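The chain below stands alone, shown as structure tokens; this is the form predicted on its own.
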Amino acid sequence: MIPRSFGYHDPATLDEALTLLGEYGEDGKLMAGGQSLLPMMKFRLASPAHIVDLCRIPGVDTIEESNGEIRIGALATHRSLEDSQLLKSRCPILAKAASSIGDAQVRNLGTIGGAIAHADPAANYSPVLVALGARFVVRSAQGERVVAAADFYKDTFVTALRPSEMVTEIRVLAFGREVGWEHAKLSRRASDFALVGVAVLLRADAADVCTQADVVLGAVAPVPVRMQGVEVALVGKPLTSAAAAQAASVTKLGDKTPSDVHADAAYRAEVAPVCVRRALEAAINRMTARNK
């Protein structure tokens, strides 16, 4: 299909883009890579009266570390996250999450800020960012605020963003080999959205007894879901395959688990504990390898 007609705007600065967004409000839509917005417009699931294209705006695509915190510009592409040596060494779970988004062409154009604002429940980044305790810098022409990832996602394709705001930066704490981690997704094809997505971060003491566990699932509810039962089952236990299996067995999905053409809610509930167990085992293996 062909999108409905719209006004096109090509600002050269971030301030100009925010002014336009404030002027058009709910009638305007930001476009970064366009990998989600344009298909929705073609199917007329979205019909903004004005498009504000961000592609010419400089300086909003950097990936830098400062005082143990990694700051990622919202216009950084999935490819740049995938290839970032900084992320590979200081926050590798994000680099891995980026590496399995769509295909090469999608990763070359799509941006982390666009993916976050789109808020597809099955997207790669959302469970990872919640597990990391990420913070999003949100700006409008009136000012700036910071929103925790756990508070940002409200429903399917619904976020805490106001019509005049855009995500400009993502902030996550850097970590090293002291953290066991894994991002995994179950999908029909590697380039597909997840049927179940899993993000795991594990911390342990010198005896490999778990001191902190962050386990978050995506694609099983309108927003990322923290598996608190799994986390409680892990903390205070030696990190072994047996502990992973026992903790994964308490994985429970809620009554908002979706059914769609790819998988129904019963299937997702059946495979989720398996996905969690495998992700926990991979994270534990990474922690074990650090001592060799």
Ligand SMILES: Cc1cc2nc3c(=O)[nH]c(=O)nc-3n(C[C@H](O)[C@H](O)[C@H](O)COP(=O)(O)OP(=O)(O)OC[C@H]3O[C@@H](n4cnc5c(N)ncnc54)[C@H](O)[C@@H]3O)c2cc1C
Second form
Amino acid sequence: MIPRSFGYHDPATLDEALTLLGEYGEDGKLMAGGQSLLPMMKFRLASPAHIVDLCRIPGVDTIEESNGEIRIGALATHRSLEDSQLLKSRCPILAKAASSIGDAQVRNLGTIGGAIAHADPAANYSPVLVALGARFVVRSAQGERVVAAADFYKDTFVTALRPSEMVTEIRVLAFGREVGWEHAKLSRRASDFALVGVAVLLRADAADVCTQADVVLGAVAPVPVRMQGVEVALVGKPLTSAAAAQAASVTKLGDKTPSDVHADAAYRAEVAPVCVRRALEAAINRMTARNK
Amino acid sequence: MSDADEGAYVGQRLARPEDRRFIQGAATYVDDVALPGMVFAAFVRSPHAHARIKSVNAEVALDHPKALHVLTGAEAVKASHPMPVYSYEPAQKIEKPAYPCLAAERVRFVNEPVAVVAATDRYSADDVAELVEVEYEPLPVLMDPEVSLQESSAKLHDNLPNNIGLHLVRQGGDIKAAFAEADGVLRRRFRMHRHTGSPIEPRGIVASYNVGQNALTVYASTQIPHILKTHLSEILDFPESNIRVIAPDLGGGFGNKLQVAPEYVAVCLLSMRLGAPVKWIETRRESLSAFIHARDQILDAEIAYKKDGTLLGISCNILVDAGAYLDARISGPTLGAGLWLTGPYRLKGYFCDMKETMTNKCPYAAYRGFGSTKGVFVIERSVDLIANELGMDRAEIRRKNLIQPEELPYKTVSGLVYDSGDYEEALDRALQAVDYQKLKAEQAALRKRGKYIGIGLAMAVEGAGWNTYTAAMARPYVPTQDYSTITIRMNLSGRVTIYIGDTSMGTSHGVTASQVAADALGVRLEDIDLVEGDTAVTPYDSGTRAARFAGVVIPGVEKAAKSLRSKVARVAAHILEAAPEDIEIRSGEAFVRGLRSKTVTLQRVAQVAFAEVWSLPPDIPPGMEATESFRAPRDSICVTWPYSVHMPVVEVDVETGITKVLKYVIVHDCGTEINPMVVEGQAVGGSVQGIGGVLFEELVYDEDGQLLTSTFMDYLLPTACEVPNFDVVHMATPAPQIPGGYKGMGEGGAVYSYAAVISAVADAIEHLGVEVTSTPLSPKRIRQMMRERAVVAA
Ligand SMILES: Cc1cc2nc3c(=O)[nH]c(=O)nc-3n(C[C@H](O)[C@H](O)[C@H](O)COP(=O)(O)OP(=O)(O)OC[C@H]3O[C@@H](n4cnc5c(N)ncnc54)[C@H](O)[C@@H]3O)c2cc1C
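Moving on from the form predicted on its own, kindly provide the form predicted together with the named molecule as a structure.
Next comes the full complex, this chain leading.
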């Protein structure tokens, strides 16, 4: 609970931050909200020699839409996503995912960029971002690249980021009432990490026959996993609760399903289809509500 | 005394004057204590659950530029006696396994301290501790209390040949006759899992040894300042008169802080070596892994009953997983479980065998509710299961067996002597408050829709204030009868200060003691202050524990306040030239009865008593102070007997095992209520611990003895989101043996609630073919039960 000593830097610009990060390489760590980094340091699981605190850098926390794409600055806090009117109308699944992260204190400080970079397998955003086909803008002193969410998550706490890189922006396509959606976090207490997380996006034709389904689970593997079987089972079917139940029953977890004190792999395997079924039902209800 | 004086403050819902400092962040906890020249301690702790210490090398550590000292177990053992161990049963002889403040030869649980370091700042202290090199030779690890008992198992202590730390047997009534008469016997293994109280303020100490005065001043987070002083004197071989313990504001205790922490001893030793103040505030991880664990018991019970639902007798073997060492208050949580097996029911026979077994886990000790939580769980669950077996309603079977008001005082077969109350009335009021019949109909309707709610029902009589307990704590200094000694002083200004030798741990001592004293003295509430916890200025006391404040301490306050009142009256009478019997005191003024014009302020009275002593007649001593003791009645192990009925409603999502407490009704009776708001706070707070204990909190070890739940990320305390609104219904049957009629009640919430929440979950799912006899009722466990049921059914 007492971190080792470290050097502290609070650059005023993004360029300065990236230069520092480039300089320190493996010895340096960015700090955004500190909500994951500081606990790791306090347990001495991480002991970076240099902290590059992003808190003074302006302009990296905006949420804007242009040409049907929503761009979220990496330093936008969970709270600002949760409260964003733009997200509530144009990408409500992300606002909802933000709203059940930890507790109010965590949401006031924690950032979407930090959550993405930290890559906790049980994090709220990751299945949502994979389902949305999000793209992450990643920058270093050398330049910028764009990485698809599906390619970003590599393993537990491991991402495609290089030590000198920072996530600066998250891009997702906006959607409206034509999409049925749900994010759900099955957790022990309201503020806990997911035992199972589910993101669902459904599209349908005028007759409510499913044309596209994105179903991604979190907390059941080192990285978010797409439930392809469930998606296949839905497409082409009328979206009813019977179809939801039928498709959900196809949910299958891999052999890397984690076990911990709160949920062993058997538990996760057993409740994942339940979570999928309920999320599908909620998404279908939202979609049918659009017609009313 | 005129009528208007009587009970002006007692009975009122008054906000606590002490809230101001807590809410404004202006309280003083141990961590707020900063002394000149203070240095910081950190502990080197064992990574092994069981190992021989081969060597400890502090050379590299001492090279750290901020390092001041490293004290190893070998040195500490030479400089101190082992931790004290006493038994509750005064006659009980126990082989004490030596419990050194720092392990010298062997470590017996993960995070047991093996050395303590001092450095100039807190951060460096941890760095220095990391540099101490300890070589271990791992030994076989014992994690299962039943395996510990096996002959072939490794032995944890040389003087405990069977790994049994303690063995007690109690019996009462005629157990043979009770079982002979039975139509049925319910036999079950009940199990309550390991978890513990989690004061948000962890342990902490600032020990300051003054070389010149050979005096040790200790600021400690503790429930027992005086007992801590006594024990430190014994352990350190240091004159008691030269030790001063100050317990500042306490951020929670829950019984955990009844312990004399080995770490406190080590920090005192450090300070004595360095001649400087040393601070140690434990981390949450230390708190969860090396402080106190509790509850963990296996109870094999047999309950004899008749076809008509009459309960006859209970026989139980209790196995306690006591962890690596016996705590000073050993046997309390065990004996309590055994004693409370009889519930509020008329039984004819009782037998209980209690064993504490040693394992390689954190030591086991008191947690709110003490032992009774487990005993009440067993009897209440058994009554439910018998009701199920007989097709009786759970309320009706209780009604049939409840001890009736006219039978009180009633001695249970286990030896408790309940004092007063109406248990059936409390049951009726609870059923009414939840609207039992309507709720049952609603439950049935919901079940048809695949929604499962359970109506919990549990009741018990709590023992508040323990007589033999006191003996256990400070033998031979304190006799086996609980008592309180209170000093109360009027100051020169006319304001009043009450001195009590314990500490308020959220138990609202400030407001409640002031309410009682204000009424007894005739002063205004706002003119009273409370000083607690400082052994230099407060009378000797056994500490804040066992819900003894209202039933044992408050009568002392009342007695001392009355005694002070008569002193005030004598001086006032002298000033007003009247007879002391004719003096009335009200709202800070003394006057001659019926003659309001002859009035003097208490400020003036105090001035005369303190500063114009020449004007006092020779038979009136100077000053304005009284010290009185209240001796608790001793016909039973406990002093007063509050009781309660708890009825929570819990929804169980059977597909995921997630539970949600929807509603919670409490009916309780703690005699005369001093402040109903405080009573509600205690009842609700304790119940939240029951919700946590049953549904969320669990200390999980792996097979190597590593604790997997050593942070609040994994050890789940219920938060506001997990807790429902509570309806509290008050009854008030005065305690017949206590002046004022007060009964303690601080612990009970954490007793009844366990049985009640377990009962609610059981009621939600037992009709699906499972049976609930153990905790925790976590999602994983509930799903496991559902799965196993499917296998059985198939
Ligand atoms: C009590 C508690 C409960 C929580 N519950 C949940 C929950 O239910 N669901 C959930 O999803 N999360 C939960 N979290 C985690 C929370 O979402 C964190 O905010 C998040 O994981 C990290 O964000 P941060 O801004 O605090 O990052 P930091 O802690 O500052 O950084 C985390 C890591 O990311 C790196 N980093 C930060 N920003 C960037 C960036 N822009 N580019 C590259 N690297 C970067 C850091 O170097 C560090 O390695 C919880 C946290 C706490 C303390």
